[in-house]
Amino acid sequence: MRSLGSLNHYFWKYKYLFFSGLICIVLSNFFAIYPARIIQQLVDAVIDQILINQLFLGTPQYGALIRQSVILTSYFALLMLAMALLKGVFMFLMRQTIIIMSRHVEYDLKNAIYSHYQKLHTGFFKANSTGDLMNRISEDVGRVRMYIGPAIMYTSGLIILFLLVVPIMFSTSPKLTLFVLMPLPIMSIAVYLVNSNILRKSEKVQQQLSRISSFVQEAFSGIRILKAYNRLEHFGLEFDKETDEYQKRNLELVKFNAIFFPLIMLLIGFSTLLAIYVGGMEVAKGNISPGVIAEFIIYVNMLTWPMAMIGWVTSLMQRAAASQIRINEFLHTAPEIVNHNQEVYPVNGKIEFNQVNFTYQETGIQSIKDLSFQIEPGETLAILGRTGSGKSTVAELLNRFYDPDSGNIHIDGKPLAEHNIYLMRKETGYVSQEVFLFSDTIYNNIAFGLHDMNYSKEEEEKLVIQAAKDADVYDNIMGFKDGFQTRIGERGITLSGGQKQRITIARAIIKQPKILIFDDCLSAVDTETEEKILQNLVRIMKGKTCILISHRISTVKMADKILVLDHGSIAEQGTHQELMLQKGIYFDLYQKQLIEDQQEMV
């Protein structure tokens, strides 16, 4: 209970929908309980009436007994009608009020979790798998709703009823009460112990249904290397295994399923039996009237489901506090990257590495060792190196994604770390080298670069169509059948990997910065593609600063300044001249690629 502690100011933000609630319980268990009463009343009021008229029976008298027999019992039905309406009408208002405040803290703690995830680092999403981020903002937020509804909510309605209910019991008969109480708790223990086994039996057929749905989705997303590798039936045969498990598991949570309500009517009945023996005993040495053996009867069945109840909500209390300390560990993470700065000014573009240093904590590998270097404003930089060189880590630290461990790095002569940096990521174009476009029509992911900028319809169309011919691939766009509202994605058309790339560059320019990062954007284009893309970007670099990243020679070789990188450090810079008069490491790799080229086209 200590980790649903902290679910508790919900309660208070909510209180108006948790009292109303808890007085909406009170007063449906009150007219639930009262027709138990009128039953008492209306038996012996019957037993009485049928003695007097068997008294009368051939008398004038006995027509209108007869009549007042029929005005008694239906004056009772309509207070019994009346009763049940009211219970009704209360029953509704009292899931209108807990369960929707329910949904309400559901609500606010899936935003709270989501809003949480996009303040923590990207080293974070390295070290926790997608799934297990999914699963702690829909399961385990569903799990803990059940506990602040639901169980909230039958718990309340549980206590009411017993302190209503079983002080009326022991006023009208203390022996019969004791009798007719004793299975519940027993009930309550066996429930307790089935609805757990159901419960582990429960989470065991889900998770072998994630495994079949993960081993389906990966076979339809590979089904082209099945094929190719002549690997249907031994998949075949493996899902085989997975659906035969599946069943044994399900054939197992029936089983016990099967146990589940014989066990409660069994109980069921044995609370009556006792009602009706005890009370027939009681009845006959006068302890009681024939009217409360029925009343008991009421109050047994009344009783019974919520005691059954209290196994089930507390496998709900237990689902939900694992699933609350799941969510604290999230929530209780602090954020590495923090922006301390809110204010808006112009951004120029001068960079500046001074000594940096850093290692993935993820890893443990250095990736950057003693870096520095400068770049004045307008200028374009390159970056070149072997995989693993520490390329892409100058990007993601520009970008803010990690903190350097030493070293400083400045913008316009101010450290990075005291940048707003939402600026900074506005005033930044960026293109990964890993490419990523959403489920959504390609006009709108290359949009998505001015979604916090106010261009009407018109000129946004403008931008759209420049930025895709200025990225090379306005012609691909035009050639599909919807053109720009083509939709990309899993059901979308299949994109080339140039494709993807062009769209990113256009995705990124559009939104015209002030410092451009191109990682190893260009590594899936043809040579030809490439020329036209740099050349556009010439014009595009024009008064922006631009770093360039790549293991291509013929991408960077137009750049006023080249950094070779070797295991994080510089191993060798300057223009692609004064780097070929080297003939170092720059000029090797020009070679070799020079031949690679002319391979290619032989």
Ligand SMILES: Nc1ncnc2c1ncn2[C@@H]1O[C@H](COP(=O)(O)OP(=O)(O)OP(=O)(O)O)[C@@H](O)[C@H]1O
The other form holds:
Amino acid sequence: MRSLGSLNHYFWKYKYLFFSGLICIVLSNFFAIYPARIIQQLVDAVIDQILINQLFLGTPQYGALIRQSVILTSYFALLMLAMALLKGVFMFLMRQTIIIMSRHVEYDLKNAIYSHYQKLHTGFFKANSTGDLMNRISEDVGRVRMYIGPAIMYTSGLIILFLLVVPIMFSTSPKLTLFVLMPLPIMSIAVYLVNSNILRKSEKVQQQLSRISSFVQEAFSGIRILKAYNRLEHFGLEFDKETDEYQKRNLELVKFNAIFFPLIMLLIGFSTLLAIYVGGMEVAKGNISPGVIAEFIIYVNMLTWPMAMIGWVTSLMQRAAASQIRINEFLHTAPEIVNHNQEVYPVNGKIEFNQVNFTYQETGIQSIKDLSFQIEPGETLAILGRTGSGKSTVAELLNRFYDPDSGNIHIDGKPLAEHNIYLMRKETGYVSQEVFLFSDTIYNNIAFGLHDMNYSKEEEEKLVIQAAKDADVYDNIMGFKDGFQTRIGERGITLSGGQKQRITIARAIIKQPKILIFDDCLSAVDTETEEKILQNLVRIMKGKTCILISHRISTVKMADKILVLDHGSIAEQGTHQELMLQKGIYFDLYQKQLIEDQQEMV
Ligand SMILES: Nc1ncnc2c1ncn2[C@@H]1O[C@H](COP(=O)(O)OP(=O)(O)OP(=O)(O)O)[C@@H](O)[C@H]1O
Ligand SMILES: [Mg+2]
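Next block, the form predicted in complex with the named molecule, ref. the form predicted alone:
Below: every chain and molecule of the assembly, starting with the one above.
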């Protein structure tokens, strides 16, 4: 439960809502209790009145006495009505304060978690699944809200009710009080046990439900593979199994749910029974008036629900505490990459790697070994190498998604870690190997690169069109019915692999950055388109430092310098001509690709 302590500052932040909520709880309870006293007086008064009336039966005063009785009961009835109204008003206000406070805290907490997520390093997102991140920001926050809202509201309601009711009961009849209160603790424990089971079972139902949704999601996003491999029937059977399990778990839950209300009713009935039985004996002995029995039955009914709530609230709090631990675990994860520099300055684009070593922590694979190279501003460096040789890792290090384990990376003579990371990323156009586009229009996907640059609408439009032309995707886009406004992704059209790659190129070059990094971004386009894009890039890359990563000689041969990577270190380097003369890996690759290209032509 200690983990919930980290939420205390929120009570202080919303102190006005919190304290006015507590006042409303006190008032609504007061107006709930007071009618019991009125009923006791009413019952006693009516009994007296009946006795008196009977004495005067047949006399001329009888009519007047009956009228008096009617006035008396109407007076009590009006009083009860007023009390009920007041109670209702304060209950309304109690929810309007405490529950609203809990919604505010939920909002704050979600925002705090989201903005913290965003600060975390890329490795964190590799180590934790997206589903887990989503759960902590939605379900876990929801459970914590149940503590801030309903749990606090019911607990303080119960405490206040006890403080108000029990002294009244004791002062009226200590013996009767002890008897009617006896079953209540038993009920709390029983409700707690039943409710913990309900929560455990419903969690299992929930887990199965998310299994079903991810099953369905995967099946339908891979529907083409399922059809192509004739696996529809098999998946149908698998789905049956999952839903069977779901039904089984739900039926178990229903069993416990079915016990819950009868159990409470049984215990309320038991207390009522005791109130009538013990109360009746007390009345017979002349210790209390009959009205007191009516009063006590009302108290019992009033106390049982909150007592049942103790069990419910306890399990809510346990769940909230467990959720808060999970939330805190992520909130207390410190970002590994922190920006210490807020300055804005021009970037020239000189890049140096000095004996850089890097190992991915999650896999323990050392993907960069003792790597050193230099690129002068405006130069183009190509990185070639077999799959898994560490090419993409170089790009990730340059984006500072990770920091090297040893050695250092300098930009313009200054260590990358001392640069303003946001400025560096703004001045870097990065096309990642993995194509990612947002489910939005093509226009917005390309203009995404321009964020923060204060262009007018017309200028922006011109730039988007120019970038699309440079990436050689303009004609494709104009071929769609909606042009640049075509939606892509989930509910839009599906682009071909090459079209997607070219849109990501347009997104990177639109902002005219000082440093361009293209990670295997021409792998899905044919050689003719590649040639066209490369020609455009020569113009765009003028005055910019560029890193071209590829498997293909055709992409890299025009570079000022070519690195051939092997197992994270440089195997060969030089210009196309120099490497051809060396007759090493590069030369072999050239021969092979030449043959492949010739075969393609035939
Ligand atoms: N995020 C990661 N976590 C753990 N290991 C990784 C990660 N990314 C890459 N690796 C590993 O690091 C090594 C180098 O990977 P890298 O992606 O840099 O290769 P690459 O040269 O770009 O290959 P490809 O040509 O196939 O794109 C590989 O062995 C890979 O398994
Ligand atoms: Mg790669």
